[in-house]
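Single chain ahead, written as C-alpha cells, the form predicted alone.
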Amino acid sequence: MKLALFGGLYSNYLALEVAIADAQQRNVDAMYCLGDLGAFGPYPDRVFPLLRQHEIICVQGNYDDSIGNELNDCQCGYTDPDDNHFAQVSYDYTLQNTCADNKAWLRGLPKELGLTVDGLRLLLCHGSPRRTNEFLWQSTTSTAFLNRLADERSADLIIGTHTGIHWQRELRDLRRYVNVGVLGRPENDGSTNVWYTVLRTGSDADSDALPCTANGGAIPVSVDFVPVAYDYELLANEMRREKLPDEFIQTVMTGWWTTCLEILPSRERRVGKF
C-alpha cells in the first residue's frame, strides 16, 4: 500500500493542489489529511472542494473543532502572549471566511482514525492520541512516552502532525511514530517549500526498508518525507490582498517563522533565524 499523508493545510490550497498531483503521480492508494484545514493563509473555503473532489479522508484538528463549533479561539495550545495574539488574528479571519456548510462538515470529522494496512495497525491523529493539540517535538518527546502511547492504543504506527516540522522515530517492538509535517507553511528552515509524507508498506516499500510489527510478524515500511514547491509568491500576494499580518507573509516568502516561536523547544528554535 501507498498512503499520502497531509499535515496542517492552514488554508494553503495552492500547496494542496501540488501535493495532490504529486501523490497521484506516485500512484498512492489513498490520501489522508490530519487536520487544521484553516489558519494562517487566505481563502479558507478553497481547500474544501479539493478534499472532496479527491476523496481525501480527514481527521479533525483543534482548528477544525474550533471553527466548526464557532468557539472563541483556535485551541492551538500556545502560552506566549504574542503567539496568542497572532493566533487570534488568524482564527478570527478564518472563522469569518469559512462558510456555514464547511463549518458543519468540520464539526463531523473524527478526532482520530484507526486503519489496518498490510496487517499494520495505524493510528492517525492530529497532535497525539492523548490530546488533539499536544505538541510532540523531536527533541523533547521521549521514546518511553511514545512507547506508552503505542501500548495504550495497540498501534504499530502512530501518525500525527500539529508541530509543523516532520520527523520519525523507531519504537520498541518494531513500532514507529511519524510526524508528517504540514502543507500550510514552511518548516522554519529558510526554504519556501512545504512537506507531506508518503507511507509505503509491504511490497511497495524499499527492499532495505526497516520492518514494522504486524500481527506478530514484520512488514517493511518506508516513510518518504516529500518537499512541495508551490507558487508561494501568489500565496503571499493573496495574503496581502486579504490584509493578513506581514509576519505571516514574511514566513511564506523566506521560510523562517516569525510567529509561534515561543512554543519551540530550544533545539528546534536554534535552527531558525529569529
The other form holds:
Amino acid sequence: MKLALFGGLYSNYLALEVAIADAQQRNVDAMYCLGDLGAFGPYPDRVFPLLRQHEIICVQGNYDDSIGNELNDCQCGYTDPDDNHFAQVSYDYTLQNTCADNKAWLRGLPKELGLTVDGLRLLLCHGSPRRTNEFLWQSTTSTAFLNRLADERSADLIIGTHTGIHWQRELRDLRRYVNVGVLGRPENDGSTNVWYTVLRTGSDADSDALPCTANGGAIPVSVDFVPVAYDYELLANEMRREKLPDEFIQTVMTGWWTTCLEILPSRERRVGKF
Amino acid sequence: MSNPEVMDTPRIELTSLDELWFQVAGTICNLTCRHCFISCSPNNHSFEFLSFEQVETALLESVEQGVREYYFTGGEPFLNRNLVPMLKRTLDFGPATVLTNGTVLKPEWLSELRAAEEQSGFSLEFRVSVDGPAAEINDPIRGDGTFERAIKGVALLCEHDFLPIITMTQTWDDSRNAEILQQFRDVLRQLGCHRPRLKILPRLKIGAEENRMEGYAETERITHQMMEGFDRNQLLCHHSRVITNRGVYVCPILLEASDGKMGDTLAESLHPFPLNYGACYTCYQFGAICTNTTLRPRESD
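Could you output the structure for the form predicted in complex with its partner chain, given that the previous block was the form predicted alone?
Let's see the whole complex now, leading with the same chain.
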C-alpha cells in the first residue's frame, strides 16, 4: 500500500494542491491529513474544497478544535508574550475567515485514526497519541517514551505532525514513529519548500526497506519525506493582501522561522537563523 | 516542613512518569540565596551528592517506565565532580536539562558536553538562575558579585553554542515584567547571545524565602473544588519523581516535606500524593514551573 500523509496545512492551499498532484502521480492508494488546517496563511476556507474533492481523510488538530469550537486561542501553549502575540494575530484572522460550515466540519473531525495496512497497525494522530497538542520533537523525545506510547496503544507505527519538522525513529520490536512534517510553512532550514510523507508498505516498499512489526511478522516499510516546491511568492503576495504580519511572510520567502520560536528545543532552534 | 494534615486533601495520581529528576548536588550549593525554597548552602548537607552509579541505576530503571526526559538540580549541580560523565551517560537515554546558577562553569566541561550532545541527537538544555537583568536586582537575593559571575557563565554557554534559558524569580511588581525582559534581552545581546530565552518564575514561599518575606497563608491550598475540570498535567507531581541520595521524592520543591519521600526505588514511588502544601498551590497557579513548560502545553481536550 502507498499512503500520502499531509501534516499541518496552515491554510497553505497552494502547497496542498502541489502535494496532492505529486501524490497522485505516485499512485497512492489513499491520502490523509493529520490536522491543523488553518493558521499562519491566507484564505483559510480554500483548503476545504481540495480536501473534500480528493477525499482526503482528516484528523483533528488543536487548531481545528479551537476554530471549530470558536475557542479563545489555538491551544499551542506558548508562554512567551511575543509568541502569544503572533499566535493570536494568526488565530483571530483564521477564526474570522473560516465559514460556519467549515467550522462545523472541523468540529466533527476525529482526534485520531487507527488503520490496518498490510497487517500493520497504524495510529494517525496530530501531536501525540495521548494529547492533541503535545510536541514530539526529535531532540526532546526519548525512545523509551515512544516505546511506551506504542505499547499503550498497541501500535506498530505512530504517525503525527504538530512540530513542523519531519523526522522518524525506529522503536523496540521493529516498531516506528514518523513525524510527517507540514505543508503549511518551511522547516526553518533556509529552504522555501515544504514537506509531506509517503508511506509505502509490503510489496510497495523498497526491496531493502527496514521491516516493521505486524503481529509477530515483519512487513517492509519505506518512509519517503517529500519536499514540495510551490508558488511561495504568490502565497506571500496573498498574505500581504490580507495584511498578515510581515514576520509570517518573511518565513514563507526565506524558509526561516521568525516567530513562535520559544517552543523550539535548543537543538532544533540552533539550526535556524533566529 | 510538617504535614499540615488537611482533612480531605485532593490526592494526585502519577499516571505517566515523563520526567525524572536527579537531586544531583543534594542541598549543597556554593551560593546561599535568600529565597531558596530548600535553603541550599555550602553547609546544608540534608541531602548529599548522588554518585554516578546511583544515576545510572535510575536511568536503567527509567527505561521501563518510558521516561521522556531528565533534569539535574541541586544545590549547584556542577559542584558534583561526576556531573559531566552523568550527563554524557544520560544523553544515551534521552534529553537532559541542568538547572545551574552558572557561576562555576568551566570551558572544558562545556566543550565535552557540547560534543556529547552533538553525538547523542538529544538536547542538552541549561536553565541558568539569574534573578534580574542587573546586579542591583540580582545580588541582594543571590549574593554580592553573583550577577557578574552568572552572566560570565551565560556568555560561556553561548560561546559553546548552547542556548541557555535564563530563569528569573520574580521579586518585582508585575507591571515591570516587560521592561525587565527587554533589559535582559539587551544584556544578552551585548554578550553575544542573540537568541535570548527568558522565563520569569514565581517565588516559592518556603525554605529561606519563608524567612525572607512570608510563607503561604493557610488558605493557599488546593481544594477538591479547584481540581474539578483542572488539567492535572500542570502539576509536576502528576508526571515526575526525584532521585535523591535518601530515596525517591515527589518533586524537587518538597524535599523537606515530611511525606515528600515516596519510596526507595522508582517502582515503589508511583503511588498518589496528597496536595497538602502551599507550594502545590503555586504549581497549580503557574504550571510546572521547574520544567521546560513549553514542551508540555495545556491539554486541549
